[in-house]
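Starting off, we have a lone chain in the form predicted on its own, written out as structure tokens.
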Amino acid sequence: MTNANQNVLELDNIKMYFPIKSPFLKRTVGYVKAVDDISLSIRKGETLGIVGESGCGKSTLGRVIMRIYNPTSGEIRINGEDITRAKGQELKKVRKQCQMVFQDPFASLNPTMRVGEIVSEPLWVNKIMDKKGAESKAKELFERVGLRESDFYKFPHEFSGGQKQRVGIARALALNPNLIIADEAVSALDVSIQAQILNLLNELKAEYHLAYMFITHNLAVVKHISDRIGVMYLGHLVELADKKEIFDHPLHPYTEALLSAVPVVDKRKRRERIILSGDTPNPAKPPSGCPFSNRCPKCMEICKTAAPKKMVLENGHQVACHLYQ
């Protein structure tokens, strides 16, 4: 088992419940419970990709990381350093060390601004260097992320989709961070982009000791780029692996339903597609036992009143599920 010490990333029992009002007292009348009881770590230059469907949780939970949201409760700890409830110049000094790609690169840049201000800001507001040297810093950043150094006074309108990313990415590297978590970040691009920002976030990782959380629907993509995998179903995480151990081995049956949809050349390597029955349980009203007991097709008796515990395999493999117990 790694030692702490190797972890940059460490969540224990996070969670993140949002109240529901009722419309005319503003009173609490239950919660979407968006995160519910996580515990995961990443290692040092490790990229763990967290899957899942829409609504279960995922972008939630890289708020919460970078403290976006306060979580309800649970523990974060980064590099060691309990940030859970840091505040003000304690939570500023941390941010440093974590950084956020975001899903939509035009909407996270802002539109009045030149790109080359963007990149540099983080550098002179946090007093690292002046505005002069913050400004030679972003465009060494500009030329490592495939961008030009006349890109440098353009506006975010003046870029396609994957060199806004770009300037995200370089935004993201400028405090030299030990920890980024792309959120869907290549989703809005097209494929052939796609493969060129997979390909410099696996570059940069190498040439800066980057440790990535992941965050994606596309298994074809957290499998090109991911050490580990954990698959997310309505708020729990109900699998992690290694990445080998997740495409070969699955043992969740939510994550062999995932992994059958997925496109596959090969006739042979094919997978029987496991069709899902029912929809996905609202969030405020979970079911009482397993989440997934209501579509899971090895559903037995006991997955409707208990919920499982997690269970921690000899290889290090993680599951939440009555058929292990």
The other form holds:
Amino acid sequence: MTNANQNVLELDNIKMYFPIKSPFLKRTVGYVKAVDDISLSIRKGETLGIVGESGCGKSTLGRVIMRIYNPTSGEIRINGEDITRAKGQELKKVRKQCQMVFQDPFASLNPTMRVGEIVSEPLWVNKIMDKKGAESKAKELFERVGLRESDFYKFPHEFSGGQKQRVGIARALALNPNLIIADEAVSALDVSIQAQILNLLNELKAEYHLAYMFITHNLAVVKHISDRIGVMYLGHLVELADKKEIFDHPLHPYTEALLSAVPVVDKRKRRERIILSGDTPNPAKPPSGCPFSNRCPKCMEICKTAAPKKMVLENGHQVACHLYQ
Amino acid sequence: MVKQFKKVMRSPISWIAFTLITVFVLCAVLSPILAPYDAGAQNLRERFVPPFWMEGGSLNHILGTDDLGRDILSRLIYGSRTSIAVGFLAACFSGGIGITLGLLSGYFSKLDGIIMRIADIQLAFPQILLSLSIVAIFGGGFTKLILVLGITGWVSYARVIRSEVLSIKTSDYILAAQTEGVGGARILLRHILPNIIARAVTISTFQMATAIITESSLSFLGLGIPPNVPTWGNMLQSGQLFVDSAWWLSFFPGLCIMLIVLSINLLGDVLRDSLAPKTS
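Next up, the form predicted in complex with its partner chain. The previous block was the form predicted on its own.
Below, the chain from earlier opens the complete complex, with every other chain and molecule after it.
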């Protein structure tokens, strides 16, 4: 596809299976396939939005990239370097290039630490600078993300949700990463604050030459911030294309259904609402064939038996669906 | 924290607990000044003098005298030294072991199995039996008693701390610290420990109370502190022989044990409420 050096992140056939253990003998009786065979790449300075409903594995994907979980198989490359099995010092080095902003600003800041310490800690722990230098760098970051210097010595509970998320962003920026994984970074915030944080993220992107992987279930957010969008369903990446392409010509029936759920003000532009029947299947017992087959309005015979392969159309639009094969 | 402490102290129960503990600590610190007599001073002509409000009692011995004519009040005041020292030191010692092992056990899953199995084995023995056998083998005395209480008390810390660590270590802020490259030791000491210290303090109050009771029980059985040192447990033991004729020999030390254990437990509740880390 693209030149390898231009990609901040490359994922090759990432699988993350969590074993299910039987209660007494702790034998593995099955697997939850949280992430099943996902390949994608993020270019420098690009924002990739990942959307999908709850439990589709999008957060797991983010955590696999951060190596919070070790993938069952597949390869993760950051700036061309394979980090799938990196350990110890090597892993520390890699993690500097890739940082995470968490969903819940309340849970992602240690209640017993002052926010200044939280933001400056990564700098001196990684021996980038001494404690004093880390402190002044952190104060700079505070100013950049829209916090006051007087906030530096406060505890997390003294802040509002939006401010806490700013602290979380400052912490992620501290190590000067190339890639920030934002896992539902604005979902816990009020809508007005969401916009502020999204704008801040957009400003920072240009300033710090960042690439984002923006994981969310909110299509409006994804439309606002992304360059490309990937749609996940039950651990699979069912569609991946440029933002405009996805919103104008969705190919996968699941994407169509998702988009039809977005309210549109203009009556003429309204799409017909596609209501999906049934629930998301249990990821421990996915349907055979296409994972979406049991809810798909366009399901064919073949969908129930064979899993669709990933197709790449000329304009780079990727889709995994039998309708196009 | 100070604000919350003040808020909790508004309730009368915490006031009573706090005052009682202050009184006991003052007694321990100032015993030579407060005690009207020397704790060991015998006066065989004044044996079994009852408390002052009873017939035959006098204000010279407010709470009466024992079988050797020693002043009960003075012995109680001196005895508070042993009880408080034993309780405090034993809680610190077992807390040191228990918190360390609990942190390690919760954070490093490889150690978890080993440490928790040892804890299970130890829990299979009643604490008093374990203390008894250790004292019987190695002998009594103040230092050894604290060691024994420390060794028998660590499990209750370790188990609670471990479960706290297990839930904290998957929280987002620990994941964030890990992805920033913060090392394991620093995560344990700087990120996790401050979040569980409130729990540890609460356990140590209960542990202190248990240690005081165990010390008294061991002394009562004659296996704790040597009988020439006044402790509440010793006093109970020597008084039990005369409980029919002179109830005050064993009643007052028993009362003291009850009051200090009760007030330490109440204080534990107060501390738990005021030390918990704020989340919102």
